[in-house]
Structure formats: C-alpha cells, structure tokens
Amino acid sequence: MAIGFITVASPQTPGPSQPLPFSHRTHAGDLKLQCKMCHQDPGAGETMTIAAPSTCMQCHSAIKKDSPAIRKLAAFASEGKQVPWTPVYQLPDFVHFSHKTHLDAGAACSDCHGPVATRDVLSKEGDISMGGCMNCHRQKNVSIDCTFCHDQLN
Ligand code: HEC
Ligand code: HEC
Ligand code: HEC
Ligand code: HEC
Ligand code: HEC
C-alpha cells in the first residue's frame, strides 16, 4: 500500500542514455515481472542492486537471442560482467537514505520513482530533492530536523 506521494516532475524530461535498450514497460508492465526479480536491497538496504546479466539470460538465452542488443547482453554475461548502466537516481554522499526503512514503513516504489512499469526509458521523474523528501516527512509526521538526513553540516 502506498503511504502517500510526492511531486512528480514532468515525465517528458529525457532520461540518460543506456548501453542497452532495456524497457521497464516490456518487462515490468507487459510481462508483469516483479520489481524484486531484478532489484533487491541486501544488507542494511542502503542501495538497491540491479540484477546481473545471468538473471536476464534465464530468458534471453532463447528470447531474441539473435538481436544485436541481446548479443551484447550475452557477451557481458559470458564475461561475468555487469552491464554499465547509467544511474538515474543518485543522492549526494552527505544525505542518509535507506530503501529498507522506507519500504518497511509502507512506501511504494512509485512514491519516489513514478509509474516505472509504464516507461520504456527511465528518467528522474520522481522528486528526490530535499523538498521532495520533506513533503512526505511532513505529511507522515516524520522528523525534518537537519541532522535526521545529514550529519552536522558545516
Ligand atoms: C521473464 C523473461 C525475461 C527476463 C528475465 C528478461 N527479459 Fe528482456 N525481454 C523478454 C521478452 C519477452 C522481450 C520482448 C521480446 C520481443 O520483443 O519479442 C524482451 C526484450 C528485451 C530487449 C529488447 C531486445 C530487442 O532487440 O528487441 C532487451 C534489450 C532486453 N529484453 C533486456 C533484458 C535485460 C537487460 C534483462 C535483465 C535485467 C532482461 N531483459 C530480462 C523477456 C525477459
Ligand atoms: C527484468 C529486470 C527488471 C525488472 C523486473 C525491473 N527492473 Fe528496474 N531496472 C532494471 C535495469 C536493467 C535497470 C537499468 C536500466 C534502466 O535504468 O532502465 C533498471 C533501473 C531501474 C531504476 C533506476 C535505477 C537508477 O540507476 O537510478 C529504477 C528506479 C527501477 N529500475 C525501478 C523498478 C521498479 C519500481 C520495478 C517494478 C515496477 C522494476 N524496476 C522492475 C531491471 C529491471
Ligand atoms: C522513499 C523514496 C523511495 C522509495 C519508496 C523507493 N526508492 Fe529507489 N531510490 C530512492 C532514492 C533517494 C535513490 C537514490 C539513492 C542514492 O543515491 O543513495 C533510489 C535509487 C534506486 C535505485 C538505484 C540504485 C541505488 O540504490 O542507488 C534503484 C534500482 C531503485 N531505487 C529501485 C527501487 C525499487 C525497485 C523500489 C520499490 C521496491 C524503490 N526504489 C523504492 C528513493 C526511493
Ligand atoms: C513517501 C514518503 C517518504 C518520502 C518520499 C521520503 N521519506 Fe524518509 N521516511 C518516511 C517515513 C514514513 C519514515 C519513518 C520510518 C520509520 O520510522 O520506521 C522515514 C524515515 C526516514 C529516515 C530515518 C530512518 C532511517 O532510514 O535512518 C531518514 C534518514 C529518511 N527518511 C530520509 C529520507 C530522504 C533523504 C528522502 C528523500 C530522498 C526521504 N526520506 C523521502 C517517509 C518518506
Ligand atoms: C528528509 C531529509 C532531509 C532533511 C530533513 C534535510 N535535508 Fe538537506 N538535503 C536532503 C537531500 C535529499 C539533499 C540533496 C538534494 C539534491 O541533491 O537535489 C539535501 C541537500 C542539502 C544541502 C545542499 C544543497 C545543495 O544545493 O546542494 C544543504 C546545504 C542542506 N541539504 C541543508 C539542510 C538543512 C540546513 C536542513 C535542516 C533545516 C536539512 N538540509 C534537512 C535531504 C534532507
């Protein structure tokens, strides 16, 4: 269940270019694959992972195996390398953030990342600015003290 939402910026903002034309609309939308098949928050849940090419090859060793994009994917898989995806969402180091805390509190992926499963290309359409964080914290009566999200700033 979603616990609220934050301002969603214009979905027209172009996303970064990616090494392969991966589409969330195809995989999470049409094929209805769960987010957690490809994104997990191990350990303290600070950082979400992106599945290794070997996970993709469960399907792509057969599906579209002759397309140029899938050949490229298969080459990363056989070298045991991750695809060098370009990050879409990134906070500066001086901000504390944990996926696990937020997911445990009932936040949905779409609260911060928008309607991912309908997008062919991801862009930073969810608002992870300080104001975006604060809006939801105010709504949920969660602290907005500076030191909640930052160490001593000076
Ligand atoms: C459950 C099976 C499945 C998994 C797992 C899967 N895919 Fe796919 N993928 C598909 C299907 C089905 C299509 C659509 C094929 C078509 O258009 O006929 C597709 C299409 C694609 C395409 C477009 C290929 C082209 O040339 O049109 C890319 C690129 C792709 N997938 C990358 C990935 C990556 C990267 C992963 C892992 C992060 C992944 N896929 C995981 C089933 C899967
Ligand atoms: C089949 C694997 C797969 C599934 C299922 C999947 N993703 Fe992804 N996701 C990827 C790959 C590969 C990337 C990197 C390429 C890109 O950004 O499009 C990615 C990137 C992302 C990013 C941007 C990460 C960054 O660098 O900032 C977000 C956010 C995201 N996914 C959310 C979701 C959500 C929410 C769902 C479920 C609705 C989901 N994903 C389902 C494979 C997947
Ligand atoms: C409360 C807001 C929030 C929610 C809810 C949320 N995310 Fe994120 N996500 C972020 C922020 C902020 C970042 C950037 C983190 C950083 O740079 O440290 C991020 C980054 C990511 C990344 C890139 C890797 C990383 O950790 O930097 C992926 C992939 C991702 N999110 C997927 C998901 C998925 C899948 C869900 C739902 C299961 C989800 N997120 C729920 C805010 C959120
Ligand atoms: C969708 C609503 C929502 C958004 C957006 C949101 N938060 Fe939170 N945040 C919460 C809730 C609810 C809690 C309380 C969780 C608890 O007490 O278990 C929380 C707790 C926290 C905590 C304390 C727990 C911990 O992980 O140490 C920090 C730090 C935090 N948020 C940082 C952020 C930052 C940084 C952003 C923006 C990138 C953000 N939050 C965006 C709802 C949100
Ligand atoms: C709910 C979490 C949260 C709280 C509370 C918070 N911040 Fe931030 N702050 C952020 C995030 C996220 C960023 C990074 C924004 C970005 O990169 O767009 C940030 C960035 C900053 C920056 C850098 C600004 C810049 O333009 O680069 C300063 C300075 C700052 N915060 C000061 C404060 C002060 C002072 C307070 C208390 C009044 C505070 N913050 C409270 C989340 C928070």
The other form holds:
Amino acid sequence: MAIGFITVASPQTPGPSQPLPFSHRTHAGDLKLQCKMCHQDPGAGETMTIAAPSTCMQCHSAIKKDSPAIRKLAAFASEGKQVPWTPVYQLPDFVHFSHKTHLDAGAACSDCHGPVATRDVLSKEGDISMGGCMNCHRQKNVSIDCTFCHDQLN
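Show the other one: the form predicted alone, since we just had the form predicted in complex with heme C.
This part shows the chain on its own.
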C-alpha cells in the first residue's frame, strides 16, 4: 500500500532567504538529478540531509566555477563547512517523521514537498500539518490511529 501526501499546486508564500542561490529547476528538472543525490538518508534514513559543499564541487569545480555564488560555495567546501541553508519545512520537536517509512511505502518526495523540480526558488507548498497528514492517510487508506504515527507516552 502506497503512502503519499497531498500537495498544494503552487507556492503559497515566497520561500526563505538563502545564503546561496540554488535552482531545483536546473538541478532536478533540467539535469534530472535525483533527490537522493543531494538529500541523502544517513543511518536509518529517518531524516534527509543536504549535500556537503564538497559534493556540489564535484561538478562545480568545472561548471560555473567563476560565478560569485560558486566561489562562495567553494570557500565553504575548502573550509569544510556546511552552507547555512534556511529550512523551508520545519516540524515541531515533538513530531517524528520517518522519510524512510514513507519512501519504502512508495511515496515520492513531491508528494510532500510539491513539484520542486519545476522551481527556481522553494517555498512551503505541501501541507505537512497533522490534518494534512491525516487527510493523506485517509485518501491512501492508511491507518489514522494515533499510535500508528505517534509513540505512546510511557
């Protein structure tokens, strides 16, 4: 049984300001890079990460290497620092969401995050509220019992 989430068709609000420009349209759309190339799932795969600048530099040491943004990216890479990206989606600390569980069940990244491969700038498009999750579970005929998603408090 596949699990997916309902998304909103167009951006609701402008996305947060970012330290470097990044176009998902170019990377995931035009170049057809898979999400997992930049958003890996270390360990158990519960939380997706953002690629280290050194990963980006595998291509950008030759592509657009003279652009100011790529020079700034190269500086992060040479210093061994992460780019301080501003998250588009944030869950409260008391919420546990398993990317692995959803991906293993057949959900696509775009089910929650929207059509990012068509976006130059990201904004929050998917409804990741509890109500949005429950609506999707109902639509996909997946349990909405509280303990299905939430650990019982001891």
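Take the two forms, superpose them, and find the largest set of C-alpha atoms that agree within 1.5 Å; that set is the rigid core. From a predicted model like this one, the values you see are computed outputs, not experimental measurements. Residue numbers count along the first chain shown, from 1.
Indicate whether Ile144 shows a C-alpha shift of 2 Å or more between these two forms, with the rigid core used for the fit.
-> Passes the 2 Å threshold, so yes.
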